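Listed next as C-alpha cells is one chain, alone, in the form predicted on its own.
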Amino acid sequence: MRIGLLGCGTVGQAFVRTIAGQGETVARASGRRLEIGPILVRDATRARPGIAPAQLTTDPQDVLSDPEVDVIVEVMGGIEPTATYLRQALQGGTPVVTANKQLMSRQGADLLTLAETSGTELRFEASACAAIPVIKVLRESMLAAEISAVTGIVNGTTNYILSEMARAGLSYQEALAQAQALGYAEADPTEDVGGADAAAKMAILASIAFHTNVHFDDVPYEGIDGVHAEDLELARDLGFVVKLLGVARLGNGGISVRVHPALVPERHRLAAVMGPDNAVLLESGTVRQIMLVGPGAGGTETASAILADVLSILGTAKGSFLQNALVDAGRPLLRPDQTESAFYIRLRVMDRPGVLAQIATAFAEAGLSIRSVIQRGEGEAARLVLVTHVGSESRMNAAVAAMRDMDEVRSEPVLLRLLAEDAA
C-alpha cells in the first residue's frame, strides 16, 4: 500500500518513522506492506530525518494525481487549498486519511457524502482527542448504541492549566507558561484556552454520536481565561472540580452541543483526569457508560491514529455501513439558552442586612432555586458564592442581568456550569 502523504511537520514526520518502525508487524499482519510515497512539503530543500531528499515535493499533483498512490494522509491542517486536495482525492476515488479537526468540523458532511458517492472512505479519528479511539467506538462498536451523551476533556492544554493552579496554586498567567515551556500550549494558545479547538472536536464526536450533521459554527464555546485561582479554590470548598468541558445531549426533542468551564464533582471520573490527558465519557441506555482516556495531543500520538485509520481501509471493503457515518435523524439543534445545568456564581456585594435576600428573591423570581451558599465579609463588602439547582440558561441568564442592575452587587457576576450529579 503506497501512502501519498501531505504535509511533513511534527505529525507528518511522526507518522513516516512509525510506518518504519511498524512496518513489519503490519505486513505479517495484513500481506501489505506500507510503503511512503510523495511528500508535499512547503520547503523540499530542508532535511529531515529518515526522509529522502527524493520523496519530497512542493507540488500537490505529485501527490494527488500518482497513479501507484493507494492512499491520501493528510496532516498540512488548515482549511484551504487543504479541502481542495482532499475533495480531488475522493473524487479519482482515492482513499483519504485526515487529522484535520478544523476541516472535518466545517466540511466533514460534504467531504463523507463525496466519498461515498466516489465509492471511497475518508477516515478522520486523529481529529479528536489523536490516540483515544472514540471515533472507532461510535462509528463501529456503538453505532446502534443510541448515543444520549457525549461529554469530553477534549482539549490537553486546558485540562493542564486548570489541573496546575488547583495543585499548585498558580495564577492562570503561571499555568499558561509553564505549559508552553513543557509544549503543552502554542506560543499563540489562543484556539487552546479560547475553547476554539475543543468546539471543533465536539462538533464532529456529536455529529457522530447523534447521525446529525453538527457544523462548528453551531457549538457556542467559551475558553478558561476567564477562570481564576479563586474559583478553583471555592470550588474545591464545594466538593468540584474545574475542568472545560465539551458535552453534547440528546434530550427536550433535539440536540445541545457546547464547550464551557464546569464544575465537576470530585468523585465524578471527569474529576480525576489531570494533566495532559483526555478523556471522553459515553452515556447510552444500552451500555450506560464507557469513558475512553490518553493523551489527546502530540506526534506520535496522532500518527497512531492516523495508522490505525490506514488499516482499517486496508482491511475494508468498499460500500460497507462505516462510510455513511452522518446520517441526517432530522434532529435539530437546541438553541443555547434551551439547554439545562446547574449554576455557580461568584460576586461581590455590600455587607449589609437584606443583600442576600434581595440575591434570593432575583433567583426566584427567574424561577431558579439554591442549593448552597458561601458568604465571606470583606471590610464593608462580601464575597458572595452561590451554586443553583438545575436550571435553564435562559433563567440564569435573567438572574445574572437582575443581579447586574443591583446597586448593592459591586462586581461583574462570575458564572461557571456544574456537570449533573446524576452523571457522576
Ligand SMILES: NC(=O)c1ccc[n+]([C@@H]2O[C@H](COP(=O)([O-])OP(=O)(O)OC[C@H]3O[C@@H](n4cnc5c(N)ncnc54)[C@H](OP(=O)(O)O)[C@@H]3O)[C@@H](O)[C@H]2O)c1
Given for the second form:
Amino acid sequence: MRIGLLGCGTVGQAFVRTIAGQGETVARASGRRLEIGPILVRDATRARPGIAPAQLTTDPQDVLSDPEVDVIVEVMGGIEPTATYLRQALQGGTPVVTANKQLMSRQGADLLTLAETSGTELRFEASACAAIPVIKVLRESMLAAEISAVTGIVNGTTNYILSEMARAGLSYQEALAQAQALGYAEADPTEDVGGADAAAKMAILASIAFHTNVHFDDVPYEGIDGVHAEDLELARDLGFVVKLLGVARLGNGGISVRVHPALVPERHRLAAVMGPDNAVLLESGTVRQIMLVGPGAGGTETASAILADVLSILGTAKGSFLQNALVDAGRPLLRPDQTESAFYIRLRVMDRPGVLAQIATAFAEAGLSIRSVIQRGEGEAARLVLVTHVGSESRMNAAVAAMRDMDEVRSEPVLLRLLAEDAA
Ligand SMILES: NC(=O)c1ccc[n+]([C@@H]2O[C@H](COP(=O)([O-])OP(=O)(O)OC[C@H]3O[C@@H](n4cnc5c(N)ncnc54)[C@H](OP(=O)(O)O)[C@@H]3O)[C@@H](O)[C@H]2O)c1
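Next up, the form predicted together with this ligand in place of the form predicted on its own?
Everything in the complex follows now, all chains and molecules, and the chain you saw is the first one.
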C-alpha cells in the first residue's frame, strides 16, 4: 500500500519513522507492506531524516494525481488549500486519513458526504485527542449506545498549566512559560489557552456522538487566561479542582456543546487527570460511563493514530459497514443561554451588614438557589464566594447584571461553572 503524504512536519516525520519501525509488524498482521510515496512540502530543499530528497515535492499534483498512491495522509494542517486537495483526492476515489481538527470541525460533514458519494473513506482519528482512540470508540463500539454526554479534557497545554498552577502555586504566566519551555505549549499559545483548539475537538466529537453536524462556530468557548491562582485555591477549599472542560450534552430537547473552565469535584474521575494528558468521559444509559485517558498530542502519538486509520482502511476496504456521512438525527442545537450549570462566583463587596442579604436577594430574584457561601473579611471589603445549585445561563446572567449595579459590589464578578452531573 503506497501512501502519499501531504505535509511532512512534526507529525509527518513521526509517521515516516513509525512506518519504518512498525513495517514488519504491519506486514505480518495485514499481509500488506506499507510504503511512503511522494511527499508534499512547502520547502523541498530542506533535508528531512530518513526521507530521500526525490520523494519531496512542492507540486500537490505529484501526490494527488499519482496513480500508484493508494491512500493520502494529510498532515499539513489549515483550511485552504488543504480542503481543495482533500476534495480532489476523495472525488477521485482515493481514501484519505487526516489529523486536521481545524478542517474537520468546519467542513467535516461535507467531506464525509463526499467520501461516501465517491465510494471511498475519510478517517480522522488523530484530529481529536491524538493517540486516544475516541473517534473509533464513538463511531464503531458505541454506535448504538445512545450517548448522553461527552465531557473532555481535550487540550493538554491548558491541563498542564492548570495542574501546575494548583500543584506548585504558580501564576498563570509562570505556568505558561514552564509549559512553553517543556514543549507542551506553542510559541503562540492563543489557540490552546483561548479554548479554540478544544472547541474544534468538541465539535468533532459531538458530531459523531450525537449524529448531528456540529460546526466549530456552534461551540461557544472560553479559555483559561482569566483563571487566577486565587480561584484555584478557593475551589480547593470548596472541594473542587479547576479544569478546562469540553462539555457536550443531550438534554432539554437538544444538544449543547461548550468549552469553559469548570470546577470539578475532587473525587470525580476527570479531576485526577493531570499534566499534559487528555481524557474523554463518555456517558450513556446502556454502558453508564467509559473514560479514555492518554496523550492528546505529540508527533509519535499522533502518528500512531494515523497508522491505525490507515490499517482500518486496509481492514475495511470494500464492504465496510461504516457510513462515511454523518447520520442526521435532526436534533436542534441549543443556544448558550438555554444551557444549565451550577456556578461559582467570586466578588469583592463592602463589609457592611445587609450586603450578603442583598446579594442573596439578587440570586433569588433571578431564580437561582445558593448551595454554599464563603465570606472572608479583608479590611473594609470582604471577599465573597458563592456556589449555586444548577440553573440556566440566562438566570445567572440576570443575577450577575443585578450585582454589577450594586454600589456595595466592588469588583467584576468572576464566574466559573461547575461540572454537575445533573446539568444539561
Ligand atoms: N503536532 C501535534 O502534536 C499534533 C497533534 C494532533 C494533530 N495535529 C495536526 O496535524 C497536522 C500537522 O501538524 P504538525 O504539527 O505536523 O505541523 P507542522 O510541523 O507545521 O508541519 C506542516 C507540514 O505541512 C507542510 N505544509 C504546510 N502548508 C503547506 C502548503 N500550503 N503546501 C505544501 N505543504 C505545506 C509543511 O511544509 P514545510 O516542511 O516545507 O514547512 C510541513 O511539512 C495539523 O493539522 C495539526 O493540527 C498535530
